[in-house]
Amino acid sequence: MNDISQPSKFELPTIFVIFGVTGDLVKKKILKALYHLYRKKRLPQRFRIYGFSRRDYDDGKLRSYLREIMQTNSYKEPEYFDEFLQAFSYVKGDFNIKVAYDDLAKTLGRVDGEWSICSNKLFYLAVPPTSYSDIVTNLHESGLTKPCGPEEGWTRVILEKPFGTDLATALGLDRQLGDLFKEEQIYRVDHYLGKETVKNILVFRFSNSFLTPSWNKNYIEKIEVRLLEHLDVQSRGEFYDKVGALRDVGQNHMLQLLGLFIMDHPYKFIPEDIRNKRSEALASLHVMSESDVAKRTYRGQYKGYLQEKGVDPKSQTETYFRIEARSDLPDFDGVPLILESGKAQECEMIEVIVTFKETPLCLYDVEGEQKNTLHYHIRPDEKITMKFFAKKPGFSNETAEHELGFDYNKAYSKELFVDDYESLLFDIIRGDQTLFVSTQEIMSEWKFIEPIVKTWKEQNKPALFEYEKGKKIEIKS
């Protein structure tokens, strides 16, 4: 059934166990990704998927539930729905009760007996983070995550962000995972790393030799990472008010993007080296003092936020932030690294802008600043553009700004694009950890974020400002 050449470990029979199979993550992301992989013949030839949940379901009811999701969301090729869904079975159990895992182990053991081989096993925790501790403990104690051997029967555990709510909880979760599993068994998902344009950042940076000489503090004036959302908190008020914009998207998505733009060249283009360099980049960020936070951060809240359902009427939770970070990496020492994100913004966009310094010895007189910029668009457009200067036609030496660009959607057929969860699941099966967050990265992210959150909360510095929904926020540096 597979049409790609992969190592034998990829071809081995594989069992997927999804904790929280009736939850939102499966409904919105995982089911579709698995179906696409199935239709593209990117799953192992023999595979089964077990849903683990507390609902009073059986195999037939689970399949009917999943089929309804596929029909409601207009999945393509409905003639293959039933064939795909035959791979699903249901195991009823409570995440907190060990005997349920013993029953699951017996079920999976019977499948191995049918196949006459110790299958690979993948455990996806599609559940709230509050359930992580009980699940990983019970998985370990039941023996479900014990690999059969180096050549067959690997086991992998997949967790979604957030990885803790602060440095202490992140450390606690990490210690528990480290005590129970090997690092190569743990896959921490930040779905932004699976986006096609994000996966391309390293290829773009390190495969184009003309960029290398100028990718440092001698030529780069600043780097800006923006994640702007047009929508407000909508129905997530109660959750959002406990988290805020910085912990919701800054601590993970945005710092991961920044790491990809400032990391050093990996020694080899392999997962271990890439993750090490990304980790070094995040560890290089200055941990801010209270005075740094007061001077180099801004936080705002949109008008009407306090009236949102579930929000504390006296809430000081930020829905917008702007942070000027600094790095100790030799190539970026002194370069402002700006992180900006907010709800209820003028437009919807995710982008990284690299601004180069003004040409020091320009041959021609020009009005205003003459700076080249590299604009890396991730959403809504998927493209890369660069601004440059050229002479206008005529007798004078007047210059004008122009743009070079590459547009993903114009260059490639839409069929070639891979959904972020589809890409991540495929890499988990292959055992490629490049797009997954390491322990060191998570700790560095929290060490950078926590002093900012603490100063905002305890010192009220800088003061929270109010902004109009749907209007651009202007902050003078």
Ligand code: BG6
Second form
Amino acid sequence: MNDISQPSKFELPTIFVIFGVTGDLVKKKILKALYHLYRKKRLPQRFRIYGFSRRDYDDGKLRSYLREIMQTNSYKEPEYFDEFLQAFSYVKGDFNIKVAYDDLAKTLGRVDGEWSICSNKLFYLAVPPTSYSDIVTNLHESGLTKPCGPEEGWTRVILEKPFGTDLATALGLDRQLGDLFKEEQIYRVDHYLGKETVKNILVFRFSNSFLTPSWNKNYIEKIEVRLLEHLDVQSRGEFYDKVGALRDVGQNHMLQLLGLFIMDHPYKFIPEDIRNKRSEALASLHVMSESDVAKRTYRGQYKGYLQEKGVDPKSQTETYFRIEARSDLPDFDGVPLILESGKAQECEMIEVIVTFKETPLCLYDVEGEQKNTLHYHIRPDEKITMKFFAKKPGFSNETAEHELGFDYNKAYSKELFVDDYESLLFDIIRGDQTLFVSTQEIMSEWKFIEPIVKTWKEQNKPALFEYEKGKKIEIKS
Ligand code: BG6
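If the one shown is the form predicted alone, what is the structure of the form predicted together with ligand BG6?
Next comes the full complex, and the chain you just saw is listed first.
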């Protein structure tokens, strides 16, 4: 990873342009991340933020809009709000009309003139994917994305999932991006990779020698990735109905988690090697045939979903799925890799469970199976627990299950934690792509997901089942 004690490139003046500054992502994530970075002095010393949107705002109106978000969401240290908001200016424009980009280019040119330097430029596409194409084309045509040089005045573009709706659209988007930008300029955000617990996965796996010999098919019986959410689709019915659970969280967050659990050791702990190994892991997933899909996948919809606002009353969209995947990686060949996710679940639980095989020879009296499990909790719990067996005290040789554990929130004070978007934005500024999804990873994810979606849709196999909101779903495999 980059050496952040070397601030030279990082310190260059930087201009952020946020497309969709009045949208949901800025409101919920980006503004807070920028403010925290500002307060922690993790933004370049000289920076400006240009918010681009269609609304009839000016600088003053944008600042009061953002101020209100900061107040209603109780951001800390309100005495710094004004100072921070001074960095914001507004650019009104339609994403598909080039003239606004030409104006933006002139404005940014003036700022560079003021600073007497070619500043770094960071373009954040916080907009629905339908606008990506217009924005990147116009940015390119108005010359805004042209870096001044490799070391000075870089330009970077940031995009959010979903990257396409299937393999063909993902390829189309990628081709367009690839024509206009180099891969090192493109930052594809999967916010799961920025979570503290997720950033720890590789450290946990590769810094603890006791794990190394057992991290393979000889010892591991199965790996389960669970993303179970208590809430239903809430106000997102219209969006969700077109996407479904598998494309909403399976194609991205969950496959990324699985990749981190099964990938091989990177040659070095540097962005290229880590991304390559993650990518190899995703490419190793077996592409399922129709009969595999029918046998090894399940999909459900909660009762009441069809009455949600924006949902087609005859919708067949899944709000729950369970998939048993397989990988070709020599260490995991034949090991069931289970992905399970759902809305309106009994509990909120995002975790990866690694179940180890039973010891072939047990010395003591055991009732039932005796398998060790490693529970890697991502959210809301942020901890790692290991279930193991010990002898009960007394004359008998009975065993009992116990737990070893590490809890981030007990071990460290809350102030040390860095939010996902804060961490990702910091990495974008310093140019570290480790936590960003590469084009190869996106394609492998789609290659795995597409046949499943297709069989569900075209063959209606397996049939969609209905489940009660808040009740545990039991699937026997
Ligand atoms: C988003 C999905 O990408 O991830 C949501 O669109 C889901 O449906 C969310 O709820 C989960 O993310 P987090 O950070 O809340 O665990």
